[in-house]
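Just one chain follows, in the form predicted alone, and it is written as structure tokens.
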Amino acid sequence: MEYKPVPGPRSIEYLEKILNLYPGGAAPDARKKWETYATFITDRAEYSFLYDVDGNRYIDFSSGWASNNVGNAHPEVVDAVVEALKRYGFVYNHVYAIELAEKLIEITPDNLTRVSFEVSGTEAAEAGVSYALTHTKRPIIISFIGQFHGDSIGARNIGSESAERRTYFESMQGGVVFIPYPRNYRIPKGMNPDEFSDYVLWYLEEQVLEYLVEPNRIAGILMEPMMAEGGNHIPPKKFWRRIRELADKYGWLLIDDEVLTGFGRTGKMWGIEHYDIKVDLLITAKGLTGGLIPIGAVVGSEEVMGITKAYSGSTFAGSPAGCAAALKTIEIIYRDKLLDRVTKLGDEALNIMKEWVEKFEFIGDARGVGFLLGLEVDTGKGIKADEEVARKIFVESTRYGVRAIWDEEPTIRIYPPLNIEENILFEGLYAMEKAISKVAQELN
């Protein structure tokens, strides 16, 4: 693939502009961000494929941040969109949100029988813990540390993707408890990955119920069933079995966050399938809609969500637009049969990955479900050195022709649309093993 100067000189326009309209924009070091992303302006985006002002064309390992599911503007989910527009605008109470109440009750688990339609995952989250605390009139909720949940006030208080992202908000912390998430990398020197999740399910059991708080205070756990934004991290299956019989012992209710890894993205259509346990209340959005217009949805038991009404939803939640996007997408995702292809698939981009880790000394780790991926940079000189060695990969990736994810972390996330084409995905795959090779070259 041909070697792209990024950002190109029409990109460049735009951020000068953005020095001027966008927050941050005045900062000493704004126009050096420009490289350290390889930032450009996107022109248009079609199927697999993102098209920046200067005429360049990447192949799309970050599917909208996990949202375009079924691929850039889909023309069917837009035409299903634009009639929709054409036929409501915006009202309440229309029959597309009736129907997609039916089809996610219909798609998810068999216990899960209530929908309260949100704007966002941010809102979905925060609406999955409102009705876990007003259900059992209990304060405390356990989450886990490195999951994020959104970036609202209320959202950064029930994660914790960074502690940058809780500066100034420690005053407001309360009623949460955190624990360590079961990781794959990164953990306790002389630690497997299992042991780890032993030694989590231990400090749950032993430290936190013994001398923090007890467990009828504790309302539910909020949980992402593979770690999406904090790493790609994926639990033994031992993990949320024991999680699933503590909230059955204790009266706890497992709130599933499968905003990122719903919808397919890992080869089924809800991550905590993967697991054979029943969750009570399951939180979605991104791929709900294939990215085109913003709705989430809280799916719950009848047990929390038949009588109990918590305070969530907002002015757009349940658009008619965004119902039509989301029936649309369920519709091309089974009748297309993707979720069996991303497994396919993604077992086979997964073992490519797993070969950089023998051919590359700096590549730790290779990790992933389905089209759920990512790749530990470990350069054995401390995280800041592997966080930059990261971020050369995903320039350098960009150059190559290739948008994955880095999000200033030693990983970095391929998370390419469900439908992408099977060369077009080995092709992406070749170009990152290429822009590798170079760093590899730089650190040589």
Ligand SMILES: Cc1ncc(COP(=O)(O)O)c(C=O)c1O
Given for the second form:
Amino acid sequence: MEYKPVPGPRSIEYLEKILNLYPGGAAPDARKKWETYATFITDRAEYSFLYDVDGNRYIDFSSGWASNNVGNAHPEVVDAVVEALKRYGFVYNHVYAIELAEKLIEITPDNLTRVSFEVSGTEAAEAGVSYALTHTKRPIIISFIGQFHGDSIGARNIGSESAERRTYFESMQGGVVFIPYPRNYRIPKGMNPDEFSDYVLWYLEEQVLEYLVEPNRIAGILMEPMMAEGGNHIPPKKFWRRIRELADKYGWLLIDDEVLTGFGRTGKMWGIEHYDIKVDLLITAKGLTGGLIPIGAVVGSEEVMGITKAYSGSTFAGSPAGCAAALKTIEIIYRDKLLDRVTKLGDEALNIMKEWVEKFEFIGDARGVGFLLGLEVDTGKGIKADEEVARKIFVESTRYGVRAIWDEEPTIRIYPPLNIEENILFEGLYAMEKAISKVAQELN
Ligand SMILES: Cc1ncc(COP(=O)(O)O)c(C=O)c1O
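Okay, that is the form predicted alone; can I get the form predicted in complex with the named molecule now?
Up next: the whole complex, starting with the chain shown before.
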């Protein structure tokens, strides 16, 4: 695989314009960020590839930040969108929304019978919480440290991806009690992930419920079944099962945020299916429409959403083009048997990544399920040093022709389209291994 400088000259021309257009462009380090992130301007995208304006091709291990689950601009989804636009443009009360609501009820767990359309994952996450608060008439939500639910002020209040993201609107926060997420890595010394997940349950039952909030004041638990943005952590089965038991005992609702884990990313349609537990509200967006048109949805139980006074949604929620894209995406996922494929290829990819842990001493962990894959850098020199090495691997991977996901964290995430060609998947992993070797040489 050819090694190329990124960004190339044409990308830089566009990036120069951005300095005068987008927020932050006047900051002293704005120009440097291109090199830091190996930013390129995309010229076009198709299937499992991105092409930049300098003519470079990249294997896409980011899938539009885990949205383009059936590949970039899947022609059948594009056709469905065009047809819907020609038929409707934009209207309310159209046929596609009703068909999609029926379909979502069919493909989500049996107890979920009602659908509310939204515009984005952010809006859907806020709506899920709104249904839970309204139904239970209780004021408190339990959420997990490190979860991401969006960047609106409301979504940042119910999530906590980083302290920085909560800065400047501290006074607007409230109604949420955070507990640690059952992480797989960077947990207290001497504990394994299993023991840490037991500790989290102990913390909830013996500390939060004893000292912070009475159980009957809690409306629900907002959960990512696997924590994606916060570092690709996969909780043990017993964890979510115990949370369900507690929810049954105290009348809490489980609000399952599947914005990133849904639509086959983990090899099952929904991440929660790996745990075999019931949830009361399921939140979806991103992959719902194959990444083509933004819509989101909350799918909820009859009890919670059958009769409700909750408000949610906005002008373009459930737009005709979005619903048509979603119907086609769902058809493709089942027709092309993408779930089985992701399970098989995800296992094979993870085995390769685990070899990297053996081979390179600064790769601390490789973990994931299906195509929700992550690589954790651990140099032993602390988080900042690890973030920097992770960044280098991400940049060098880009220069070897693979675009993964790195967001100023010690983890590099690999989220390919579910239908990536087998040989392209392995070619991409091979290129990443070359990038890691290059970084290893630099570190020595
Ligand atoms: C778990 C989760 N919830 C909500 C969101 C917000 O979705 P959107 O960016 O579509 O608003 C994201 C986005 O990454 C997410 O990962």
